[in-house]
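The chain below stands alone, shown as structure tokens; this is the form predicted on its own.
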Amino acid sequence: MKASSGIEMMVRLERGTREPLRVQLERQLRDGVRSGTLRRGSALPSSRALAGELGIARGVVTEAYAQLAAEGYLVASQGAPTRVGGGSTGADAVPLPAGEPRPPRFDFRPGEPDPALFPRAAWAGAIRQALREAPDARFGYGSPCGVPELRNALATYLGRVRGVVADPETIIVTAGVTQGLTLAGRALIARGVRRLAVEDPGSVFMRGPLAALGLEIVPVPVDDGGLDVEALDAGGAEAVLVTPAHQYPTGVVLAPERRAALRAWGGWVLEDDYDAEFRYDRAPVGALQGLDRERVIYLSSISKTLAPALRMGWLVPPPALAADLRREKHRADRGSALLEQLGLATLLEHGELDRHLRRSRLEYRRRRDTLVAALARHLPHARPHGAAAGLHLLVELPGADEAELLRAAQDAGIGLEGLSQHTIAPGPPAVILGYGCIAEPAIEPGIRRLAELAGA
């Protein structure tokens, strides 16, 4: 049977006319493919499906088939499917490339993990017991907000791991921390809120969509212990955005003074747990959130921990925008994806995740000491930052023109970042090298040739 033989295309033929049922469907498939509703390339039905499905003899399909391929319409090969040809003069039509944009040589680019190191496995055995237990009425509409399944168990794991305090009936599942900072500055507008503190350098990724919102943003330093809490007066902000347990793109973890201090502020906090889970050289961070339940937004997500394109984060709010938030998230989409939710409460409650993390952690920690030995001998100028936790380094490179080296990187395949691009005030001529998803053999030459663009 050929493969176009159960494929289904809309055409309506009007019986009773003055216009033959061959003519007709001759233009109707002629303007489809000029309109670009028939795509180039793509299948169409057998005519003997055809020809069923329209209730015609078989012959005036073929005759249509064939007089369009004689146009250059259709293109017809024996023993495969007729398909669209090239003859489109409307939208264009071209598929889009099935693969990905080919990666760097050398893929220094941060903020992504390894999907490499994806639990394959473990993920495949969570959702064919998701798909084996969860009950018919499940795969309806169910909470926005999520799953009981996966409240319960993020509640679990937060407390044990990251020391977040959270019921899981105000838990709200989100498509990944961004969607949660979207919900969150939209809850706080309505507050009343205005104008929001972030760390200066800070993810310009996450403070974009909070600028969208009309949010005025105040740029607060940041330095070795962390975003600056005194300064934060100074900007009249009313809600400040932290990454307190790595910073990025510093890599600095906010000092217990001035987790003390931020408390005593008594602004709105949304802090957004980035990269706590990978830890070499330092003890764990607890969250921010345990400290004050009554002011901090959490946030985090899977994306770096398993894979982004998940796209399954989290949100924990305080009691007195609990109610608020779930009100964005339901105005926002109608919930993430179930077998996704119940697979990863799976994980967690089964003690998954904490093996994949032991595992990947190990990993991106000889990476780690790779990319640092290697700069101390290619680039011995350079300072790095950030080294104990996560998955980049933060390298300032005195004298280094940033926006010239960056050119000459990407013009010899190395993928990274400049630190100009996460700051708001001028800094130090930087750049920002990921470890995540370049393979630990490429890191030596990946940097060699990096000392040779700049110089050294």
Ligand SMILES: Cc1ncc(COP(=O)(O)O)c(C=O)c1O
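Throughout, rigid core stands for the largest set of C-alpha atoms superposing within 1.5 Å between the two forms. Numbering follows the first chain given and starts at 1. All figures in this text were calculated on a predicted structure; none of them were measured in a lab. Compared with the form predicted together with the named molecule:
- Fitting the two forms on the rigid core leaves the C-alpha of I438 displaced by under 2 angstroms between the two forms.
- After superposition on the rigid core, the Cα of R22 moves by 2 Å or more between the two forms.
- Once the rigid core is overlaid between the two forms, T156 does not reach a Cα shift of 2 Å, moving by less than that.
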The other form holds:
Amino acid sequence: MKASSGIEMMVRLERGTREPLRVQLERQLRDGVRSGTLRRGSALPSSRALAGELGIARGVVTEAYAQLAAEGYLVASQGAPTRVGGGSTGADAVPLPAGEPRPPRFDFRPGEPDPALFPRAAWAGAIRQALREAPDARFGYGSPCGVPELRNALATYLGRVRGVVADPETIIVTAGVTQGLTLAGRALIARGVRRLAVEDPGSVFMRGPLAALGLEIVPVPVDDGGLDVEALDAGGAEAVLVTPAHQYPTGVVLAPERRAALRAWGGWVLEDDYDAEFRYDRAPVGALQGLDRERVIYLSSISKTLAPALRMGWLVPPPALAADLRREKHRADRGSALLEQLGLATLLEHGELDRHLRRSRLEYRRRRDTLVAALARHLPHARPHGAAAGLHLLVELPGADEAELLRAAQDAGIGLEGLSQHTIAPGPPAVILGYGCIAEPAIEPGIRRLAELAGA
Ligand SMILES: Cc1ncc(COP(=O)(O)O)c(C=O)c1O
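Having looked at the form predicted on its own, could you now put up the form predicted together with the named molecule?
Complete assembly follows, chain above in first position.
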């Protein structure tokens, strides 16, 4: 007798309703992940088996699995069962507070700068100054787009450092790129956009909120030149989310001919410029926005340069969407916190952020060098990518079983991510190693331990 997956107990499909079977299946599986009924890491039945159990066409299950993988609820890898992922796409998937999580012994988790480098004294001084000097009238609702001091300082900073052409009047201060993307997604949906192309691989944390808004996610492959713009053209999307200066997670830079092709493409471009300030041994690459102000929505934040915990970022809209985005920010939260905005404006105006970046760049470069050397020594068959910039490496591990290695790494106290978390179409076995948080002396022993687990 064929073993039953038990999912048919959870899924109740109704025929003859207005909601298509695929949408019903997606919704119920998504709810299952959110509620914990489908446990993280557990294997789902094959699309053929589930289709058989539910008495529906296999294509319906394949499509539902693909959409949920795009949203991060499921993880698909070649030759292995589809598994329940972290469900890391919506606020409702975030676990309840359970005290401060302990960092892993070897902390290669990507995505964060070193909190020990945060310029506390400069920040404290800037916040004290804001409290002392801001008149009472400033403590009411201000502009939803942000205080003029910060928008002016950002326009100057972004022009100087990133080649962004920004009118301070239209800049919107956000709670990070994540909020910026949600605002942009809402504004685009209101303009009739339905299909959003994303880089594959690309950050699941960034496409997740957009998928959750109901946008259909269209994966577009990434190669050594960055996003494949020809494939984008063929995909029929009206907007695309890209990381041109330092593709996440591969680290490639969008090639000049691809930039030109993207301009010619004509859809809306969401430019996630998340870590451009960290560049070690390659020439600076300006933001796309500087070349195309009409179609690019530029997004960035201080999550890599200062700290993600401050939840601060900004968005530079194209003129045609400025009013729409202002409306969305007003609807979302009526504006960002006053004192932090004034504090950041002071840091920018006084050159404190530049000073902080100069110091931290030196430190991260040292860690990067140590990591690259440790990989060459202990994992000589590994293929590291993206070492020239940013705070992480993508490391291909030919022949490795990525899921198995991640499990073993977790047990051994090594924090890292697998590439499969961020892919839609299955990719090669690979891990993403961040060097923002790990202290330099821990890098070599951490990689030695990882190599033992990988059987190298
Ligand atoms: C690709 C990418 N974009 C943006 C961000 C920053 O997001 P936020 O500004 O919301 O913290 C990150 C953080 O890790 C990232 O990996």
